[in-house]
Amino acid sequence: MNRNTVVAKFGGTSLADASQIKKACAIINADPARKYVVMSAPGKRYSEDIKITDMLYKAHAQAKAGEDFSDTLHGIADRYAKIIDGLGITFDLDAEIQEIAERLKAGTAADYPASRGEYINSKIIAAYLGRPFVDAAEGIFFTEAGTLDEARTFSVLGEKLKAYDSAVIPGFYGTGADGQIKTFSRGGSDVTGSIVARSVNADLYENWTDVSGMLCADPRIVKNPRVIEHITYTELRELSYMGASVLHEDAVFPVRQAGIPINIRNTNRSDDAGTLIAASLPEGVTRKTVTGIAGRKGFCSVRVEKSMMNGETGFGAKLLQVFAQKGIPFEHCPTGIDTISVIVNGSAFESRREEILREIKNVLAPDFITIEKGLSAIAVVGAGMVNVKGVAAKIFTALAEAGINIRMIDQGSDELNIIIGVDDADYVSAVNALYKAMMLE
């Protein structure tokens, strides 16, 4: 792979203290292609620790409530002071903390203080590396609707970074349509890294975190699942949708559009290859039929039955429109000749249950409506499944041998995934059974 320009983003755990920052900087300096680096705010140093961003949100909440936030700011300043001392650099921290205090007193929105974790950390790391600091607020822009202004961002940020052979850019925020600081959702530094990679037309986007790549199953459920060495963007999207990801889901789109691969790496095990995410597998790479298994609990099935339903034009569209009007997105929609089921988030459905059922009866006049709660959806994902016979049979056999009843089956038209519905009580057993059958083949 050509590596003339690499964008490297480091997560909060990789930058939690001075020793971790030194590891990250050693990684940066080890490869001259790592020209542009994106930094998160310091994360937790140990399990009971508090993230800097959470402390900043707390200070804002205290200020908004008219409470004294000085102790919280002191804690933030102390944390950064230890980092500065550990790195052995000179940095005017007092001015940065004073600016935050004045903004909080003036009633600033939460986005401003929340963004200062990345802002200050990036300025400190830039000083340690001896690289220019480029403020994300000067190159990343949001529309009035709150979405990324892609055209303006890629153009302005790309031109700005052309002026630097290397730079440190803070993650997580940009400038809103009103000219004020606006943040992405939590974990948004991943998105910043992707935006920077797209803006400079990088050859690779490295996302450095605390795991050696993406795992093919949840390690809280499956003991020691293997690392996925290569995965396509489409496979990642399917698995991420079901909650299996170490990457913010919005981080994929900017680089995917430009064909820039992503490499998820471990700051504490920098020799590990990690997971490479690309549009297609590298030439000569072979792997298992199934790439990964992921799932979520807490779904609900709304099963609507009506004789001769298949002859009633627009029946399915009208049913889904009922859910849409109530603000409930559907997850899956298995159908039969006279039945159609809508799989939705259980808690969301319960919040508007009576309204939805009443509207279904009024609009569609069904024979029966059956509600099934406590369902889990498990996705078995793999681009290679389309070319292999017997995958579904193997899945069903594995679950049958484990004594698990299948409540739903759904497969995408591209045959990239098979979705299995089981009772919440069977979720853990089902994931383990599928991992044993499909990933240890």
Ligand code: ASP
The other form holds:
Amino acid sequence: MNRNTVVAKFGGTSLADASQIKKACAIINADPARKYVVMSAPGKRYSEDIKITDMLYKAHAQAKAGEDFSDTLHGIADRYAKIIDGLGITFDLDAEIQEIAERLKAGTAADYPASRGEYINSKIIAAYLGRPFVDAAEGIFFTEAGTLDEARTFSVLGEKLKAYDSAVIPGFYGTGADGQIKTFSRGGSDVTGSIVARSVNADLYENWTDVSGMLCADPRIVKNPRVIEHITYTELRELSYMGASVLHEDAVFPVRQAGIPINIRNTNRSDDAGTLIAASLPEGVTRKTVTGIAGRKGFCSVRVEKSMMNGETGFGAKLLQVFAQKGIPFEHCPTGIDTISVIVNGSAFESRREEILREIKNVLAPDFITIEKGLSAIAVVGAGMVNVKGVAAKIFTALAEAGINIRMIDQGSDELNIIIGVDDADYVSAVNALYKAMMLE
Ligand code: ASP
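Would you mind giving the form predicted together with the ligand, to go alongside the form predicted on its own above?
Zooming out: every chain and molecule, the one shown earlier first.
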């Protein structure tokens, strides 16, 4: 791969203290292509630790409630002071903390203090690296509706960064339509990294975190699942939707549009290749049939039965309309000749159960409505399944051999996934059985 320009984003655990920051900076300095680097705020150093961003939100909540926030702010200052000391640089921290205190007293919105975690961290790291600091507020813009103003951002940020051979950019925020600081949702530094990569037309977006890539199954369910070496953007989307988490959801879109691959890497094991996310697999890499397995519990199936339904035009549309009107998105919709099931989030359905059932009866006059709760959906995802014979057979055999009853089957119309519904009680054993059969082949 041509690697002239790489954008490297480092997450909170990669920057949690001075020694982690030194590791990140050694990674940055090891490759001259890593020109533009995006920083999160210091995250947790150990599991009970508190992220700087959470402390900043806390200070804001205290200020808003008219409480004393000085201890919280001292705690934040203390963490940065240790970092500055550990890096052996000089930095005017007091001025930064003072400014936050003043704005908190003046009643600022939460976005401003929340953004200071990445702002201060990036300034410190820029000083340590000897690279220019470029404020995201000057290059990332939101629309009135609160979404990313893509056209303005890509052109302004691209122009701005062109002026520098290298730069350190804080993640997580930009400027809102009102001219004030506005943050993305939590974990949003991933999005900033993607935007920067897109704006400078990078060859690669590296996302440095604390795991050696995306795992092909949930490690809380499957023991030591394999790392996914290669995955397409679409497969990633499917797996993330079904619960696998590795990147902020919105981080894929900016780079995907421009065909820039994303490489998930581990700051603590920098030799590991991690996971490469791209539009297609690199040349010479053979596609695995199944890329990953992910799932979610707590669905509910609403099955509607009516004889001769199949001949009735618009039955399905009317049924889905009932859910749409109640603001309940449907997940799957398997159909039979005279039956149709709508699979929805169980708690969302329960909150409006009576109204929905009344409406279905009014609009469709069905013979029966059957509700089944406690359904888990497991997606077996893989672009390699397209046109491959026997994948479904293997899935069903694995589940049958594990003594698991399949309650629903749904194959995505793009043949990219097969979704199986099982009882919540069977969820863990089903995922393990599928992992063994499909991933350890
Ligand atoms: N610091 C922010 C958060 O904790 C953003 C990020 O780290 O991506 O959510």
